[in-house]
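Okay, so here's just one chain, in C-alpha cells, the form predicted alone.
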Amino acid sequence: MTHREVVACFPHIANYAYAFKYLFENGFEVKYLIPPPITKNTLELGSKYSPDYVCVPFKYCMGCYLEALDLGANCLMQIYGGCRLNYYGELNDCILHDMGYKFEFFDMAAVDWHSPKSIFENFRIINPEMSIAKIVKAAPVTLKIIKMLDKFEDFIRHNVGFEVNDGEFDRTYKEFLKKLENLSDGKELKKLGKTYWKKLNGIKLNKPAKTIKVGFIGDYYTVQEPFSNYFMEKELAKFGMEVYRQMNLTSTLINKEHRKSQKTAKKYAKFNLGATANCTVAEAIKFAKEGCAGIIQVKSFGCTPEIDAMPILQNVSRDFNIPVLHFSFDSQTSETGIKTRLEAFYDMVEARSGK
C-alpha cells in the first residue's frame, strides 16, 4: 500500500474529525475519510456485529468502521485509555478481518508512547513513506483546531438555550465546519477562528442576568459524543439553562487536567477509579463550587468506573447540597424516557434556583 493509496478514518467522537482530517492530509499525506453523521443505523450495524454485553462506545466504534470501510476506507485506527477501551483496537480488527475486510489497523493502544521507535514503527502504519518533518509542522496547527473546537463549543453550550432565532447558532457553527474541512494552513485557521468568534458574538440573546446552570460530567466517550447521550446538552438548553462541560481533548489532550483530578478528587476518592472516574468526581466538585444547580452524569451501561463513581457523586451531592442525576446509555435505551426525566430534573432545579 502506497501512500497515495491510504484512506484514513476515525470513529466519530464529537467534531473532532476536522482536526483529524488536517493531521492526515497535512501531516502523514494521506486521505482522510470523515466518517458519515451517527446515525440509529450506526448503532444498529455495530451492534449486530458487536458482543451483547460490551459498552455501548465499542458498538459506535464498530457501525463507524463499518460505515467507512464501504465507503472506501481503508486505514483504521482506535485510542487508548484506562480501561477496557486498551483492548476494544484488537477486538475490532479482529472482528472486521474475520468479516473480509482489507484493511491496515493502527490501535494507539500497542504504541508503546515513551518509545521514538515503537511510535516511528506504528506511525508507519499509515503510511510507510511519512515525513516526520511534515508530521511535526501540522501538529501545531491540529492542536490549535481542537482548542478552537473546544472553544467556541463551550461558548454556544452557555448561550444556545438564550438565542432570539431559534437554530441561528447551530446554522453559524456548521458553517464554520464546512469551511474547516478543507482547511489549508495555520494562517487560515487565524482568520477563519477570527470570523466565526465575531459572527457567534453577534448572535442575538435574550439572556437573563441570573441563568440555571447545570454541569455535564461523565464517560470519556458518552459525555462526548452528542448522539451517545441523545443529544442532551441541546435538550438543556431547551429549558434555557447553561450547559458547563469541562471533559473535552483540550482539557484532556493539551491542558491535562486529568492529571490534576486526582488532587482535587483525593477527599473523596482516594485511589484511582480507572478511566475518567476520578475526573467526573473532581468535575462534580468544581461545578458545585462554581454555583451550578444540578449535575447530570451520563456514561454507557457497565461502565465500571462510572458506576464506582456514582456512590461518591452521591457524598458530593449531600456535602454540597445540589441534586446529581444518573444516565446510562445502551442501544436499547429509550429516548422519550430521557427526555422525562430531564423534564422533571429542570423542574426540580428551578424550584431549588426560585426562579
The other form holds:
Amino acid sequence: MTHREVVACFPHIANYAYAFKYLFENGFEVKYLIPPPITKNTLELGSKYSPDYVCVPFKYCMGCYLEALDLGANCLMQIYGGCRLNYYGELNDCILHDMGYKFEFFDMAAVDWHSPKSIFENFRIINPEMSIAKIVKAAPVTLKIIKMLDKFEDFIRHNVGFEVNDGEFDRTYKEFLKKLENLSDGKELKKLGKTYWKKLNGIKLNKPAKTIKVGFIGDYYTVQEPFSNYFMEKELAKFGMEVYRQMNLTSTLINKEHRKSQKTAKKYAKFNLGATANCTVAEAIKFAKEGCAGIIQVKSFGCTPEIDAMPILQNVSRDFNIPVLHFSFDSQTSETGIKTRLEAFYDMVEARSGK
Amino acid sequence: MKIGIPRALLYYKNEKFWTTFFDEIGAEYIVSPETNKEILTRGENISIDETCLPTKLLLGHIDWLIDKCDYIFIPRVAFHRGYEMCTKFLAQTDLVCNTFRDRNIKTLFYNVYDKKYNRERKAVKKMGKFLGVKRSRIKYAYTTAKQAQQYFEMFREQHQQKVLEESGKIKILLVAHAYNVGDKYVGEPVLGTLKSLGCEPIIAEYMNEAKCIRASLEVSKTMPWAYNRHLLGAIELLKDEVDGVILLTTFPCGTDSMVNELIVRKYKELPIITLTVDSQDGTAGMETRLESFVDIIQLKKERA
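What would you give as the form predicted together with the partner chain, now that the form predicted alone is on the page?
Below: every chain and molecule of the assembly, starting with the one above.
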C-alpha cells in the first residue's frame, strides 16, 4: 500500500517524455509529470545551482528538476552513460537535497545491471508494488512510440525547409503530440500513427530535385534537445537545407548503431573514445559518403569525448573534402553569433555545391 | 630502437613502473624534460582550444619527442582498480595519432580495456612481445617494475606520514591529480608558495590508493572515476589531521568539475579553497589567494 501518490519525472530530452509517460503510467502505474518545456528561465535556474564549468546538459537537468519539483514531482530519475553522465544522478540528488526539497531519487547509475536483485530493488524506489507483468506489457508499446517519434521527426527534418505554407509541419506534429499524451494502448497508437503519417505526407511541398544536405552530429544531449542547440535544425531548414541526423533513441537504444559505429570509424579511431565520440566520427564519415555538402557538430562546452573527436573530424574533413563546422554551447551563448556563423556556412556550402 | 615517454598524464602515476620495466627488458628510452614555456606553447598551438590543460601539455611533450625517438609510448587505460577513468585516457592514443597524422608517428600498443584484474599484465606482455623480448624476460621485468613502483609509493607515503605526525606547522592537504601535482607548470608554484608561507603541504596523491578508494565508498556510492575516488578517500582519511584543503584543478577538467562540488558540499566544516589553473601566465593571483587562505586558518587556529 502506497501512502503517497508518486509523481515521477525524467529531465526533458526532445519529445521522448511522451514515451516515458506511457511506460510509467501503464507499466509502473505511477503518475508521470511531463516537465514544462525548456525555456531560458530553466537554464538560468539550473545554472544557478550547478557547479561552474560542468557541461550544460547537467544545468538543463537541474533546471528541469527544479521546475518539476515545484509542480509536485516527488520521484526524480536520471539515466547513466559513458562519460560524466555516470555521475549526474548522485550530484543532482545531493544538490537538491541540500536545497531542502523532499523527494525520492532513482539513479540508474546506482543499479548493478548484472544482478536481477539489485535491478528489482532499485526499481522499487519508483513503485514498491509494481507488477512486472504490466511493465513487460507496456515496454513494447513504449519502444514503438519512440520509433514513431523518431520516424516522424526524421521526415520533418528532411522536408520542413520546403513547405509551402509556413508552420504546417509544426502544427500537425504538435497536434499529434497532444493526442499522444492520453494514449491508452498499442492499437490506438497504430491508428494514430497511420492518420498522422498520412497527414504529414499530404503537406504541400516545394522541393527541388537537388537539395543541399547537411549532416547534424554531436553529443547525445545537445544534438537531440532542440532548445540546447538553439533550434539549429529549424534555422538550417529556413535556409532551404535538408538536415540529416542519425543520433536518436531509436538508433542507440533499439538499433544499437553505436556498436557498428566503432567499425565504421576504425580507420580514424582504433579504440572506443568514450560516450558518443565514436558515433560522431562514424556519422561524419557516413554523411560524407552519402553526399552531404557539409557537416555541423554541436556539443556542450567542455564535453570531453566530443573534444577528443574534433581532431579526428578535422582529418575526416580533409580526407573527404567536406566542411565541418563546430559549435560549442554554454549557458551564455549569443543567438546572433550562431546565426552569423550559420549564414556564412550556408554561403560557403552553396558556393561549393554550385560549382 | 628508441622509445619516447612523454612526461605527462599517466607518467606521473607510473613513473617507476615504466622506467624500471624498460630498463629491465633492455630497451632504450628517453623521457621528455620537465614542462617549460616552449612545450606549453607548442601544446597550446597544436590542440583544440577547449581541451584540458594536461592534454595540451601531453601534446606539447609528444611534439618535443617526435624527432628524437622511433616509437612513442602512449598507453590507453580505460579502467583502473575496477573503476572507470576519465575519457581522456581512453582517447589519448587516437587523439595523438590524429593530431600528428602528417608527421608519421609510431605508437607502442598498450591497452587496458576492461575491468579484469590481470589486464595490465596482459597489456605489458603484448607490448613486450611487440618489442621482441623473450617471455620469461617480460615476466621478470614486469614483476620487478611493479615492485619498484610499490616500494616507491610505500616509502613516499611513510615519509609523508612521519611529517604529518611530527610537524608543528599548519598542515594543508593539496588535492590534485598526480599529473597536476608533479607538473612543473601546474603543481610546483602552489607547493612552493605553500612552503614559503610556512605551511606543510600534505599531498593527497601520496596516500595509499587501495586504502583511499575503500574510504571513498563511505562518501560516494556511484562515483565512477578511480583517480577521483583516490583523492576523495584521502580527504576522508585525513579530514581530522589537516587544517585546510586546497582543490587544485586545471581548466576545464571534466571529472573535477563535478567531484569538487561534492567535496565542498560533504565537508562543510573543513576550510576549502578551489584553485583553477589554465594556460595563462602569472602566479600573483594564486599567491594572494593562498596567503589570505593561510591567514584565515591561522586566525581560526589562534582562536580555538
